[in-house]
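Heads up, the chain below is alone and in the form predicted alone; it's given as structure tokens.
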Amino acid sequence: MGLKTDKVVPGREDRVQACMAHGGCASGIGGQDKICLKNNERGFSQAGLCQLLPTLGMLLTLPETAVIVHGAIGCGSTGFAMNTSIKLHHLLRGNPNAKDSLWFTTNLDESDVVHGGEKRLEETILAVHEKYRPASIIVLQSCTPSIIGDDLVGVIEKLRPQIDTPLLYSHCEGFKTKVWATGYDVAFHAMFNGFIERDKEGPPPRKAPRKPGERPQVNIINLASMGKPDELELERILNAIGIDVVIGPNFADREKIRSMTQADLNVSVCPTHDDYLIEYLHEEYGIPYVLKDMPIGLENTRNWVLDIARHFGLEDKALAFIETEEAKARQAVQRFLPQLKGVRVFLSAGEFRALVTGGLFQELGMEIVGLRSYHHDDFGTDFYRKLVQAQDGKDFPIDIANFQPFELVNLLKKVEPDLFCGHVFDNAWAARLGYPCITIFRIFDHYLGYRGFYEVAKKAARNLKNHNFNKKLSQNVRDAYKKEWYAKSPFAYIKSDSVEPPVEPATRAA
């Protein structure tokens, strides 16, 4: 197992053959060869995610922690875009007393590139320890002192015995990965390397067996993109069936963190997110795991929650609890039904998530006409095929890519959808050509579970029928491209050897 024995977390690319860059339609990818996907590429790239970035925004949820980006100044800097939300986030949590983020960066320059960071790095360490007194400090480590060899693990191992703050570490370095996705595997490593495995109590023993009439407790690993309301809305599910919660590792503190190792159950809220830590904890905890669905939308919500009851005896008291809440759910989204049905939507965001909204719009009545996801793996493949029968075999078109507006701007084109679904800075593109937007995550709203059903057909309707802002900023902003580049296919820049032919999306009018 690499979080327990490895000291470098291996690239996705190699652990679960994940692709970066593929066009196609959805029906075509689960007969697509693993290793001839893993292998596309782009010509052309005009933007791209490095695994540093969910990496920091994983590890800065930790309360009262210090992060350390060991590298240069530029590395660093994505810690301010993260503070307000993640500052958000703890005010959400209960915490009004919240401080910004503590982040810092050894920034290197020429000199150390030279002579080496090393030195840089345990002064930063102990500077920071003395100034901040922080609960923990976690060392990041880039692309340039891992090129020029800096041994990051060699200068914790030498201070932790003259420090009292625990002190965890992650290779963070970019070059080594084109999945931005390893980040989390990376960022998991962190945490549980250095709360358990490395830990001065050392690691805590497996939990004893439950005893007749304990209610069960589950870890639910909840993402950094997942708000408050969410949590409250899994956590209602589970109690009412009873079964006992916990919530992390994000926005967890050691002592919790080291309270997942005695839990009944492990339960992901996303499978891409959250395998490499709940493989872990059933190899070195023998907890057992639910991981395949994301509770989202009602039959996705409806699975998830009978696959943890399952777990318990507990399935006829979760099917009439499913029952009273999906009726309540049909009833309250009645009055958006006759604005949503038919209406056409394309989706882009991480694959998953993406991929069991489209489900939740089709249970609404409307139609998925093209998904934009930022990295496939295996995770995703079955609900393509779901998404697609769910609509009688009406293909659409999918764009497997980390950002690449350029591709996204031709697309939207074609395709002309109804409504675009998308995170914050996708929603701008789709903006930008009059379309009508929702975000697909803000930490405030209800996006999971029952309420989420609610909440998203609500915003739905409600941004259909009134989206002039969008119009009229089509109206008075310049096209991003060239026009010649609308006539060729949104995936002329991808290279692949796919048996699968570019498929050139069907236009409205087609």
The other form holds:
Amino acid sequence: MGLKTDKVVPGREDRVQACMAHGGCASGIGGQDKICLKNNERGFSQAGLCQLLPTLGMLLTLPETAVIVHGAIGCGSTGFAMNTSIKLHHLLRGNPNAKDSLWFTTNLDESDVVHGGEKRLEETILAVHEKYRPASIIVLQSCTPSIIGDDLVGVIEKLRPQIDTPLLYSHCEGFKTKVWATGYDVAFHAMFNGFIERDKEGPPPRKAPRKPGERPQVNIINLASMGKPDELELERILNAIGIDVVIGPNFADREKIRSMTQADLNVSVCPTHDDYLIEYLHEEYGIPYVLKDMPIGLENTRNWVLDIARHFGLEDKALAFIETEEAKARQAVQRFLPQLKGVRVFLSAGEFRALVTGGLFQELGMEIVGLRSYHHDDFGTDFYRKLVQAQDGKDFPIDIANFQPFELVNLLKKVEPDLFCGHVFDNAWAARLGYPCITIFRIFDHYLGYRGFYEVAKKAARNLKNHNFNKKLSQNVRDAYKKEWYAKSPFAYIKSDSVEPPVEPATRAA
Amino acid sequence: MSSHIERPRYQCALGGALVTINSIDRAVAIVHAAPGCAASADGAATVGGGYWGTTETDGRATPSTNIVEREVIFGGEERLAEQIAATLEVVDADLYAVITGCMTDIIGDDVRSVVSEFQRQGKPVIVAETGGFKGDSTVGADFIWEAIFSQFVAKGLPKDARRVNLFGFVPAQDVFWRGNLLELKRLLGLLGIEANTFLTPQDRLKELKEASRASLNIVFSDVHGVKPAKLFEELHGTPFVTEPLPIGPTATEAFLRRIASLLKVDEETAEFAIAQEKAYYYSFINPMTDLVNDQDFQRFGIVIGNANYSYAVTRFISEDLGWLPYLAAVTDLLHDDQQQAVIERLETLPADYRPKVIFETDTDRITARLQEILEQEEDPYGNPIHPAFVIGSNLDRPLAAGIKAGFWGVSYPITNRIVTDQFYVGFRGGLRLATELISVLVANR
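Please move on to the form predicted in complex with the partner chain, as the form predicted alone is already shown.
To see the whole picture, the full complex is given below, headed by that same chain.
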């Protein structure tokens, strides 16, 4: 099992026993039976994402590429919303005239559901090729063609000899996995399968060992939740200690993606995001990797940089650089510290990002009082413990939830944080309760490295100073849930195979 | 026969049903579908509808069964029953609408029987099968309206001679549906008519429950909402008329006169209201006269939009703004008889102002068709429609740039401005549209 051999990328519940539904305390995570945890479900659930959405979002970033969503009309309908965001990415990359992304739906209707959609897919691929001659054509298989038995790979392999454009495919049917983060794996699979394994030139050869004195080159695997300012910060840090950087594969073309096989080291910015890809490059190209920290906050950035430096014997240089940068950053946040001291923060995002951002807030003298992770897997386990330790053992409730705002709102009313820091589309729930909010990422801002440390502190102080928009809003919106709901545990609808008793977070007043 | 579509301008049937429910007071959807269906279905609308956004019970708070492989193999009825019961416990609403996605429709879950069990217990739960492959959002909106009329609206209420229901709007597909409905309600109010609008934040669910009290249904579309209006008539005995969306003084005056006559509003009231509103329009238009004439702000108009907007905007720019409609591109996926209805409506325009009409949904194919049409023009300077102006959606900006035309977006999707209560209908909506179009022409000064 792996990127090289997979036709269909396995769901993360199978590959890494990811869990989507769990409520408890930060100190307890890691102690549960992983199989029980991954089987947890909800008797009441709210809309999630499916793996097609992150897959589509990532693959649309490839320049001059045409993405065909094979399915009914709705599965491609969010394309233009993603296009809007991708255009902003391009703008930040100094490319204001970037063309709109190109995406299509095969628009399967009732008759196609009966008769099959392979012919439509074939026609669409040929028409798109003929008209646009894109740099690559990528097909995303959604639920409907999958269940009616369309043979996606068969169609692709049939057309491959007929057209000179690289053909990429991804099986990303929503019903196949509970864990939409599987979509990251699916997108990586499409890129590396299409541009390397099945490329007309075949896979590039392994790189010869680095010559003495040659500057090391590392790949930084980028995320949709990483804007240009963050990329520049990481590049600046690594350049300063003598390392060259290639950033991809999002926004990269075929040549750049192929060049990623020639690096001396793969560097993940988020282990949850990248393990599938990094494993492939390790096995096939022997490229070692760094996959355990996210450079958010001073300590995490320090660990991340030192891990990379160690591969090239650059620790001394790195340490000197880190000392200077940390001193500057600590000095810069001095003026915000009195305002931030003791502020109780609630975090909500993808597990890893939420956890390491918690570390950043603790470095600013704040306390973590609750955390919601979109899913849980082993990459985060140690970081929960670290957060509890860093605040002298003060535990806090956690909610493993693919969104599920009903649980979040219930938990927030019990925890009553001073500040909420959430992923886009998470903040509104806290905002309507009147809490000051800051987003955990925006592609326009700095979050990573030393500059990120300063900017997050500044942003927190700014929002704490005036959150009248949310305060007034909270007095003027209705509650979505019945009052009986708030009398229950936020985790009341989680059905568990585990024998562990459900945890009731104490209300703040209690 | 259908074909592939470039950059689709709609959601699926599920999406149209979902955004309709999301617009109704104290109504909540229960989406019985794979994870991601609800997010796709309303994710596009809530951005493309001028950043419509989400409220407490929609977006990521939409109750959804999130069925996966196990249910696809063994059936999802049990999971649906569990989800409905739990939603009734947790979510504070007065109408719960079960709508379905492709997977559940294909595997054949008997959702009606699951829901009927709750209906038998007196719970306000309705159901519509809205699998995405059944059509686009306008089709899905029709499905959910039919479900509402047959499963929710009270039967046997006495009719109120001065009460009407307004239909034909699909939220986000008409980016301005809220403002438009509120302005239509205000205008009809001037005639002493109480109009139920249902889809604005100002509406209350009780009005929908008692919608059968209306003595007339006005469907502001020749194609969308017509099927449910027929069902409404069968079930509740209220007849319907179809009206084009009235934009600007000429269309609105005609609209108000027709409705006044149908509902027997006294002539004096109607004439007074029309005169007042028209005076309002011209009191702001009048001072623009120098600018419009001196700067030769007449344009060849290319209107790209759905069946409702393509006609309404074309009529306004020709009859009130004095432009020359050149092309109307209708972007809905329509059956032949629906296309015929749209053509007939456009043919009511005076011959000189009648644009060429095409039915194409892709910007790209519209561009190609426009080029073909232009190539047939005999113009030695190769510039037959200069100066031109494109009124379409954000997707049509490259088309406008390609022919060096002015551009303004009024159709879905709109992602470069925020739309809240703005509207284009009526006298004042026409004033807004005139203001915006001419603002584009002075924007670089």
